Every structure is written in C-alpha cells, then in structure tokens.
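Let's start with one chain on its own, the form predicted on its own, as structure tokens.
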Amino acid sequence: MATYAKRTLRSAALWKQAAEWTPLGVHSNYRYIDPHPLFVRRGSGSRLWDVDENEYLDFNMGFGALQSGHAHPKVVEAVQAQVAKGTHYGYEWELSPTVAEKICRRYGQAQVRFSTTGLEATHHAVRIARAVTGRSLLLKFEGGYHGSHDTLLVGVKPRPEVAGPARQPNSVPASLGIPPEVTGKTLVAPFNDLEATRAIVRAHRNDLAAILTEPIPMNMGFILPEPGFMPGLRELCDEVGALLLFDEVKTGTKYYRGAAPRVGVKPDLIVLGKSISSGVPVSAIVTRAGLLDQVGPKKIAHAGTYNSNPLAMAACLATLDHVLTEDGIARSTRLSDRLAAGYREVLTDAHLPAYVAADGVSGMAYFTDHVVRDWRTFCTVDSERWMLYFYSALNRGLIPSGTGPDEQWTISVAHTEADVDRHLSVLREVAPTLRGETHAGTIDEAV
C-alpha cells in the first residue's frame, strides 16, 4: 500500500477533493480501496492510464463491462456518428427494432425490453415475475448479487454470525434502510445444494414467484454449477409453477449466446447488461413468448427516460455486429484457458495452496486448499493473501482482475497472447512474496 500511495499522488489529491463532496470520494462503494481509490485518465485496448500516467494492463475490464476492450474503434465510430444526430429523443430510435431482433435471436428468446442498468433490469424482472404468477416470494442464492435495490439486496455477503444454518440461510439485509417486511419476501438458499433448495422451495410452493440466479455466480469469485444443479432448478420451477430468472448481466457475453446454453437450461427470463454495449449503459430483459404481454399502461409498469437511448442502442448494435462476434469470443476463450493453465502452473511451482476456477472468458484464483462451491466455502479463502497479490500486481502495472477476492478476470477481444504472458510473469514475480503467512477473512462488504 505504501508503494501504491507513492505511485498515485495525483489520485490521492483528487480523492481528497472528491471526499469533500462525496461519501468515500467515489460514486460506487466498490471503487474505494485503501489508502485511496485510483483515478483514471484514459483507456485504450487492453490498457488504462491513471492520472499519474501510470500504465496498467487491465484484466478487470470495467468489472466485466468491457469485453470490447477500452475505446474499441467500431464502438467509438458508432457513438460519434450518433452524437452528431442527437443524444436523446424521447421517442424510439429508428434502429431500436433492429437491436431488439438481434438480441432476441442471439439469446434464443422472443421478447425484449431495454433499460439502462442491470439494477433496473433485475428490479423490473422481479415485478414482472410477481405480476405474471400472482405470487410474492422470490428465492435467490446466498452470496449472489443482483443489483442494489431493496428486494434483492438480501443474503449478498452475510457475516457468518448472522447468516444462519448453511442449508437454510437467513434472509439477511445487506444494507441499512431495508425494512424487515421487504427482506422477508426474499428467500435465500445455498448455491449448488439442490436438495436444500428443493426443501425451501417446496415449503413455499404456493407463494413462490421465481428463482433468480446467475448461471455462474460471479460475486463470490467464479463458481461453476455442479452437474445437475441448474437442470434441477428448471425442474423445480416447473414443479411449483414458478419462473426461472437468469441474471446474465455479467455472463451474457462471456459466451456467444450467454451462459444458459453452457449450463444446459433455458430460463423463462434473462437479464442482460454490461458488455452488450461495450460499457455504454444498457440493460435488457429478454423473455420467452408471452411473458411480457402484460407490460403496458395500467398493467405491468416498465418505463424509463433513457430506455433504448439512441447512443446506447448504437453502441449495442456495433458491439453485436462487429465486436463480440462468435470468432472474437472464441479467441478470448482460448486466451482465458491459457491464463488459467498458467495460474495453475505458477501457483503449483510456488507451493502456494490455490484453487483456480475458469470457464469462457473469465476465471480467478482462490488462495485455498479446497474447491469453492458456494458462499460458505468462499468465506474460508485467504482474502488477505489475495489483496497482497492485488497490490503487488498493481504496483507492477497489472490489474489482475476486479478489485477484491470475490471478483474475476475478463479477457477482452483486445487482449493478446503477449498480455497473457505479461500477466503470468507478474504472478511469477510476486509468488515468493505471497508465500508469507496470512489468514482467511471475508471482504469488507460483508454485513
């Protein structure tokens, strides 16, 4: 941290200025790090430059929102062309039907509504599920994050002392200001435990509107579902008449057609966001035929001044057509596989206990001697050792992943084999430092 502070004096000054007007000096809690957050001046391809002109090889990629890389020429061209024609109309843009068709065809669904953020999309998805089923309860999985609105800010990163039994977790609010009557409408189940989930669902079968999950949870690291778990959720929803909602805000572009085909399940509704528009704010609710038929005046409310904004739609169209192509994502997947193999080799050679989880264009290394399969096993990983790695890498010009032991790397179409080699060379360089004795602990966001 001392080295980081010396390298980022201008960031420290800007943070001091920002903190006078903004809590923590940042506009998202996840951007704050000690001793001060990083302030960025520009990005290009796989690189970022901070305000002190330090260059970073970036594998965070905007927390997964930039599989395009920074400032992809096709996206820049599309947005610049649209800016000259207007940034907002208050009416539908002439090409928004084209974008809607491309989204539905790519993800194998029949209807779509656009919003701006993932938070907005999951918020509306919950409302739609309740309206369509006439039921009020939701079920999510412990450790999963689906946006910071009251209904789903439950069981996100609970402290062990308040989390309750592992197989029947408590519905713990992840923020002050959430009324108990709201928290009580969200059930929490352990991920990768189908038997426990069945018991919770069947106990509330007549009032359960939906099960909501990421097909691959990416807010407690990178957790692949065990064989049979996702198909079991599909069968369970069909059994009790609930909807299956997939939050694919992160995973939706990490595979060409999203993660649903990867886990062998077709959900009733998919929420998309982040990289579908190369970092320009767009989200989408994509559903099977008929599910959105009740959306309209005096029925299911869905509105937003910036929904299908022409700048966002132009960026989304350019991304789908020219950036996140099938070939481009396949190439990124090969690079991610190579990075994961390199992590396993380096950490094994260094005699560091670690578990590497990776698939598609993302992955991560947990400093632990066991498989991480849910929130409870994530709580036992050595988070301090991971933070030592993060700062050690940052001081060598590498952002290895998202900030925190609960994040993962993202390989963009801008990354190269040389970038992967540089990433691994930094890991190899700092590995001896990581052998120092630390201890396990959960991240500060736990409530």
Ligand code: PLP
Given for the second form:
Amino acid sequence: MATYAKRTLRSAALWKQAAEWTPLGVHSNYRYIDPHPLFVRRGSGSRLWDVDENEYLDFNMGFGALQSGHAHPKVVEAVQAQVAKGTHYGYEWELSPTVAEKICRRYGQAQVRFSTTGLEATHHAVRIARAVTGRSLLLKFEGGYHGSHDTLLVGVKPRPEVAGPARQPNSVPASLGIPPEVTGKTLVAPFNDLEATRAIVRAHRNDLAAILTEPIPMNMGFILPEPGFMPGLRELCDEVGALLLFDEVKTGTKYYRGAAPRVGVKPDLIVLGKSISSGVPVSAIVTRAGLLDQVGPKKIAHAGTYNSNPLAMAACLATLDHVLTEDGIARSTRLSDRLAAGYREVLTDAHLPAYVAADGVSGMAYFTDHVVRDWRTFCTVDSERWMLYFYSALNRGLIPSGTGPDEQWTISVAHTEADVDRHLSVLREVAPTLRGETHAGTIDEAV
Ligand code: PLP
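Having seen the form predicted on its own, can you show the form predicted together with the named molecule?
First the chain shown before, then all remaining chains and molecules of the complex.
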C-alpha cells in the first residue's frame, strides 16, 4: 500500500480535492480503496493510464462493463457520428426499434424496455413482477448484489453476527435508511441450497411475486450453480406461481446469448446492463410475451428521461453488431480458459491455499481451502491475502480483476494472449510473497 501511495501522488492530490466536495471523494462507494482511490486519465484497448501516467493492464474492465475494451473504435465511431446530431431528444430515436429487435432476438425473448443503469432495471423488474402477480414478497440470495436500491439492498454482504441461520438467513439491510417494512418484503435464501430455498418459498407460497438471482453469481467472486439448482428454482417458481427473474447485468454478455442457456433455464425476465453498450450506460428488461402487457399510463409505470438515449442506443447497436459478436466472445472465452489454467498452475506451484473458479470470459482465485458455493462459504475467504495480491499487482502495472475478493476478471475482445501471459507472469512473481501470515475475514457489509 505504501508503494501504491508513492506511485500515485497525483491521485492522492485529486482525492484530497474530491474529498472536500464529495463523501469519500468518490461517486460510487465501490471505487474507494485505501489510502486513496485511483484517478484515471485515459484508456485504450486493454490498457488504462492513471493521472500519474502509470500504465495498467486492465482486467477489471469497468467492473465488467467493458467487454469491448477501452475506447473500441467501432463504439467511438458510432458515438461520434451520433453526438453531432444531438445527445438527447425526448422522443424515440429512429434506430431504437432496430436495437430492441436485435436484443429480443439475441436473448430469445419477446419484448424489451430500455433504461440507463442496472439499478433502474432491477427496480423495474421487481415492480413488474409484483404488478403481474399481484403479490408483494421477493426472494433473493444471500451475498447477491443487484443494484443500490432499497428492495434489493438486503442480505447483500451481511456480517456473520447478524446474518442469522445459514439455511434461513435474516433479511439484513445493507444500508442505513432502509425502513424495516421495506426490508421485510425481501426474503433471503442460501444460494445452491435448493432444499432450504424450497422451504422458504413454500412457507410464503401465496405471497411470493418472484425469485431474483444472477444465473452465475458474480458479486461473491464467481459461483457456478450446482447441477439441478437453477432448474429447481424454475420448478419452484412454477409450483407457487411466482416469476423467475435473472439479473444478467454482468452475465448477459459473458456468454453470447447470456447465461440462461448456460445454466439450462428459461427465466420469465432478464435484466441486462453493463457491457451491452460498451460503457455507455444502457440497461434493459427483456421478457417473455405477455409480461409487459400492462406497462402503460395508469397501469405499470416505466419511465425515464434518458431511457433509449440516442448516444447509448448508438453504442449498443455498434456493440451488438461489431464488438460482442459470437466469434469475439468465443475468443475472449479461450483467453479466459488460458488465464484460469495459468492461475491454477501458479498457485499450486506456490503452495498457496487457493481455489480458482472460472467460466465464460470471467473467473477469479479465492484464497481459501474451502469450495465457495454461497455467501457463508465466501466468508472463509482470506480477504487480506487477496488485498495483498491486489496492491502487489497494481504496483506492477496489473489490475487483476474488479476491486475486492468478491469480484472477478473480465476478458474483453481487446485482450490478447500476450496480455494473459503478462498477467500470469505478475502472478508468478508475487505468489511466493503471498504466503505470509494474514487474517481471514469478510469484506465490509456497506455498499
Ligand atoms: N446487478 C448486478 C449483478 C450488478 O453486478 C450490478 C452492479 O454491479 C447491478 C445490478 C447494478 O448495476 P448499476 O451499477 O449499473 O446500477
């Protein structure tokens, strides 16, 4: 951390200025790191440069929002062409229907509504589920993050002391300011435990509007659902008349048609965001026929000044047509496989208790000797050792993943084999230094 502080003096100065006007000096809590956050000047392809002109090989990729890489030429061209014609109209743009059709066809769904952030789209998804079913309860999984709004800021990263029984977790708010009446509408279940989930769902069978989950949770690192778990959730929803909502804000582009086919289940509604428009904010709810029939005045509210904004739609169209192609994603997947294999080899050679989880274009290393299958097993991860790795990598010009042991790497279409090999050579260099004494412990509950 001391080396990081010395390498990033200009960031430190900007942070001082920022902190005067902005709590923590950042506009999203997740961006803060000790002793000060990084301030960035520019990005290109797989590289980022901070304000001290340090170059980083970036595997965070904007917390998974940049599978395009930084400043992809096709996205730059599309946004530049549009910006001169207007940044915003307050009317529908001529190419929005084309983008809508492409999204529906790609994800095998019937209808779509665009919005701007993942937060908004999961918020709309919950309202639609409640309106369509006429029920008010929602079930999410412990450890899952679905955006910074009240209904879903429950059971996000609860400390073990307050989390309650593992098979029937408490609905712990993840922020101050959330009324208990709101928290009480969100049930929390343990991921990968179908029996426990069944018991919770059946106990509320007449009141449950929906189960909302990432098909592959990516806010507890990287957790693949165990065989039968996702099909089990589908059956459970059908049994009690609830909807199955997939939050694919992260996973939606990490597989060409999203992660739903990967886990073998068709949800009623998919939420998209992040990489779908290469870092220009777009989110969407994409649903089966019939689900959005009641969206309209005096029925289900869905509105937003910036929904289907022309700049964002232009970026989305370029992304779908030219950036996140089937071939492009397949190539990124092969690179991710190579990175995961390298991690396994290096960490084994270094005799570090670690376990590598990866699939598609993402993965990560957990410093633990347990298999991580849910939030409670995630709590065995040695966060301090991970942070030691993170700073050691930063100081060598590598951002190995999103910030925190609950994040993962994202391979963009801009990454190359040489980038993956450079990542592994940094890991190989620092691995022996990661063996020292650290303290296992969970990351902070606050979002
Ligand atoms: N859903 C998931 C799975 C996410 O990872 C995130 C953000 O990280 C969100 C929703 C919220 O998206 P946004 O930050 O665009 O509001």
